[in-house]
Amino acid sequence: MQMLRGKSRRWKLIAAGIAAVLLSLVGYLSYWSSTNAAMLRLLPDSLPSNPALYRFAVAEGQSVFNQNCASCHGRDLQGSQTNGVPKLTDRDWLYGEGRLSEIEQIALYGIRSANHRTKNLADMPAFGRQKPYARYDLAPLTTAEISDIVSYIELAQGRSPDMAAVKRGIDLFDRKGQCFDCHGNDMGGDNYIGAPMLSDKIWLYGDGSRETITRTIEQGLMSVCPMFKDKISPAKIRAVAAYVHSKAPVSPPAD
């Protein structure tokens, strides 16, 4: 009988441990709607000006960038220049400023996904093919026009090349080309079509030798980003915007 009792004591105790940890899954739980809930109220920007909340998304986005993003860009933010992507933890942003919103979105609809809200308004042509571009008519470059334009690039890094293939690179670079309509007649690129500056020493795709820009010339450059926006919730969307924000250094918080 009284080995009866000592059991049924021990059921108690065991029985009220796990009422006690359902409690506090269920007060958990009731916790993390609550706050997704509070997070998704705001508007993508002004979530950093609420540190109790940023806090909480930065927190929860973390595990789900590891689970979704991190095959491609790592779990240390740095990307891939073999595989081109970019790196999430300096203030070169291949599409906008950082902005937390801006994030958001590509995180929702992708670069170049099946979705009509993707970012897709531009690639890189492959001037080393007889059709280097699809969506409109640009010429084929000879090997030597690709090596001059590779010149005048070298130039803008900062280089000393032969500046007779200069002077050819800019005329290539700003009339056959065409290389200006998307980088800029300063280089200085375009964030809004995710065209990447070409004057600084950041690269998207290799290590900035004349090689690997020449290759990048001659074979172009079309990269996918996936759309998330039916695989994870629009609370973890904005979780894993806020994590990323939350590495780079970028702009003020829209007012």
The other form holds:
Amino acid sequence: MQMLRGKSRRWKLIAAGIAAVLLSLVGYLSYWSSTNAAMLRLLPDSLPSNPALYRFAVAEGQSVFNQNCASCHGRDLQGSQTNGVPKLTDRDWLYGEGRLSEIEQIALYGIRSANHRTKNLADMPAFGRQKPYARYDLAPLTTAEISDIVSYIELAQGRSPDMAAVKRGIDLFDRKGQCFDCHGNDMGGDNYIGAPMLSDKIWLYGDGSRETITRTIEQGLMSVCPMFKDKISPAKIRAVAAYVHSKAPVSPPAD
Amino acid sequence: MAKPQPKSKLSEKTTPLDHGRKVAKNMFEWSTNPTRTLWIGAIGAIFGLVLAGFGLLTAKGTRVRTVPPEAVAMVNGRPVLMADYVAQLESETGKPLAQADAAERKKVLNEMVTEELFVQRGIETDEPSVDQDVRNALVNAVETLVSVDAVTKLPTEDELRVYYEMNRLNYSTLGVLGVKDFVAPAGSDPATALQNTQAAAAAIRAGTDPTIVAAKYNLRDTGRVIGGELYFAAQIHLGKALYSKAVALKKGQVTDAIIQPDGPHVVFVTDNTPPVATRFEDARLQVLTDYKQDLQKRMQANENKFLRDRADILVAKAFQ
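Go ahead and give the structure of the form predicted together with the partner chain, now that the form predicted alone is out.
Entire complex below, previous chain first.
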């Protein structure tokens, strides 16, 4: 009888343990889902001003980033200058100004992806090809012409190229190449269409050497970021946007 | 006389088999209690209903009475996402949501609700089968959708090198041709014109400046090619016959007289830089773009094949 009582007590303890684990699980899931809901109810750009929720989102976002974005941008968010994948830890945003709502839009709809809300207004033409641009007619540039444009960009970079080439390059930049249309007359770029600034030292592709600028003009650039709208939940998308936002220097401190 | 002590249960010898029988008997008695059975059945049914209800209410497309946290509105069960609303409002008003007034917010939300309603109505009325623009948009969307993995996947360096080797001819600089194309003036006697152009070609070969030669033999510079032009452009401007003769020459050489419908021509080559094969390191970016585009096309072709295989397509005999 005592043995039976002992067994019964053990079973009771096990049952109580299981119940406690289940209750903790339910409690955690309930906390997790209510925090997710609270994070989603906020306007995206208001999230950083709520430290507790922002911290929660950043922590959740890291694993989402590693699973979905790190294959191109790298776990350290440094991107790849070899493949033209942007670094996400500087102030130089190819699209937008680094606001959380803008990052969330890109996570939702990507860049040049299959959705009408995606960012898809321009590409870098490949001027070394017979038909440089698929969107509208642009004449190809000769090697000499490309070289002149590179000289003009070098001048904007503060280097000392051949000024006769620069003069020709300015004309090509403004007329035949129509480079000004995306990069602007001042080479300041356009973060609405994803055209990078050419007068700073931050390069999307290559290291800013004459050789890599020439290659970019000859061969073009048209990187793609996939859309995640139907792949991952809205909460995860908000979280990954918060994570990327937290890594950029413009982000406010988490606390 | 001392009463005999009743046998203690503890002192009874119980084998594990007896114990098992006892438990089974108790369980049988417990389960045959009708009230208890009813209660257990009821709890099971309630549990099942809760599970089914949870499944139903959380399934995609379920009609709900609440707006999920990520949305600003629900239209027939479809959410209008907050992220879309914020982006559209910024795009329309040019200012962040916080700075937009109530009227602007309401206007944008109404537009988005209307759009959703019209899209849903369009699906109900089967617009894709009647509207060519809708059909084109759907075709484009599916083409992009099926190949999105190809576009976003980064190939390894080895894969790129293999692709480069297989398509080596595609990777070269574009050739540049510069010429001065001279023609005898219209209306001149054909025999004299031919004689003059032949003499001009000989004089240029002898080292006389082409412009002086042209003036001497009364030849006109057609100006078809200005400066150095890419091979394909020079071909368009000169025409196949003149281009094929000129492109075979080196800088400083001149063709023989070439008879054309507008009279005999002589072409002096001022520049001829043939295409040069590009090294993998220099062509890498272009190789990457081409690799992805090829993969995209293959994936689209596979999708097309898959759809055709599972489709029921009947073609009229006359059109087979």
